[in-house]
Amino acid sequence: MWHNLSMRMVVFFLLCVNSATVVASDVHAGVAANFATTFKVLKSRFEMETGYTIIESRGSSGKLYAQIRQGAPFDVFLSADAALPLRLENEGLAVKGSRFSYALGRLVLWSATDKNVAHGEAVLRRGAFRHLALANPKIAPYGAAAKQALVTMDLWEIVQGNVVYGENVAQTYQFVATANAELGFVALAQVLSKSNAAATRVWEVPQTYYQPIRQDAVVLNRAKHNRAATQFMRFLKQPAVREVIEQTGYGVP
């Protein structure tokens, strides 16, 4: 009887170890909407190189932050700004020393139809549009940058009656792509990921018009001992990976 009990305990222990190994081989990543296309490329490459699996949840950085605070099971957070990962660290929800900048966002004014948008500031000043889309500045870093740019150009108050807000920069892109808005402020990476025609209908907003969009990543407390999460963060710092990030429309620190 004692022998059978011991055997059952050994089997149970091995099953627990095995289960822990399976869980540790996954990385659940909260990913800012603007980085979705680039992340898809990096996810595929990381999984192929390591055998680990990445589970992705995307959305506005503000929403992802709120979900993390409410206990969402993310291992790493790739924000579209630097403030939210720092806040999570200060709130004791992220691993101290794991935070770093993985990309620098580039803001553009885009139209799905108007090639004249290359003269973006003049187009905005003329005001010959009904709708101007931007992500909600309160929760989306690209929306905050768009608002800063409009304030810099002394246009914020003038365009208020024409502004439509997307929940995040991905939804903002859709507003313009579906012609629900003639113009919109989006990420350069979103435009580059589409057709060449889309890339010709942009005005890259001068970076002096808005504060740098420093996109930070951080490991969350639940993944403190998750090897896959640690390895993924190292992966993001590799020169070849940084090159991919640059090629898809970002700067790198």
Second form
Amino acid sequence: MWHNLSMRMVVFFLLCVNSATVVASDVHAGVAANFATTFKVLKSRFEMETGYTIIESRGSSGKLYAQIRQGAPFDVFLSADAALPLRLENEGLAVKGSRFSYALGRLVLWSATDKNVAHGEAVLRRGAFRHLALANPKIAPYGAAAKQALVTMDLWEIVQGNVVYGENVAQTYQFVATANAELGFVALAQVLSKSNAAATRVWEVPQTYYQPIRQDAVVLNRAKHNRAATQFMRFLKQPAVREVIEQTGYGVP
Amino acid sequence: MSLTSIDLSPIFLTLKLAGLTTVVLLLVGTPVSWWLSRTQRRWKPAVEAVVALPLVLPPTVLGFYLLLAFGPQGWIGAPWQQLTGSALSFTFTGLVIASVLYSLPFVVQPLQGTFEAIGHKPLEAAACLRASPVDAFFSICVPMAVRGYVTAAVLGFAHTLGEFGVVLMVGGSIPGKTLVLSISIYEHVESLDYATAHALSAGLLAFSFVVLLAVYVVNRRFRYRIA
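Given the form predicted on its own, state the structure of the form predicted together with the partner chain.
Let us now look at the entire complex, which starts with that chain.
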């Protein structure tokens, strides 16, 4: 009886190990937080088309970069900027020639409550708000773009006392969604992913007000000979896929 | 990277937050832990469990609910707004409230233990000598509980120093108001300024060690004196 039980446990254990190898992924992607919802769509489409599986780790690009430098097991890196993939390439951690822009970020001013936000610049200038949320310009590309836009509009000095910082654009969205901040600069993709009602309370910041948010992807060294990873990068460049990226709130280069 | 170029205001802000939180915690924690050490009520375990929750909950859970509660329609934020005319989220006051909740078990649990160890006898003796309960508490229990108070104060202080997740979620990282040391370190790491992150982290590590060491040294001395 005892023998029987321990045998069963061994079998059970082997089954666990075995199923774990079955679900092992073919591509492990590090994905910038702002691209998460779009990535979800692309991931299921890629998996359907190719039979490969992807797992993703989300985070701010800076954190993902630091993890990659410390040997994180990522095959591809989809950054929120162009600088970090370039840096990885220069440091010899990414495959040379694999780097390209998969999306251009679109910055919007958004409010969870106030429809007037569509008047954009005028609402900011009137200053009838307590808190304006930005992603931290020092660490988040969307934050840097928001600050640039405010400087362009000659508003930075005026609103600075009312600015609160999210550590990334996802947290900035959270501040606005919970109405703790009346206004906030977030990514268009975030607003579109929620509801149609949310999409009526936005003002898209003219793209001439800020440096383009070029979001680059790169293949990392460990995936040099990973076919699934190379195929995923090709997938991102397909016209049909670029269309999806565009529909979910990005520009495509 | 020279030390002089590092912005030191997060350090002072953090000390101020931890200090103020500790004072509030000792004031709030004393009656709570006294009640817990004396009561026989049926819901005592429930109160104990609530007090201990911040020990096991991820700070993101506490931070998320506080963010909702602090909002203009939130159950803390709305009355606060009416009372004071100002918001709680993204303010220093909001951080103090969050820190008090977050560090509550670190103050209540050692105090409760100390009060339980004192037992009923000293108070009964005081009552026989016609001391009022309040008088007995302050002239007998508090002096006897010094060790517990030192431990509680230091743990509450040190735990608030290291607070991160909750502050990240309700603070908004405003320099001089809510940008505390742990957040500042995080931002330096994120912006790949590892040198400054190192300097600040090493400072916090050393400071925390010294504080804890002081508690254990002091506790040892008191143990001999009281026993």
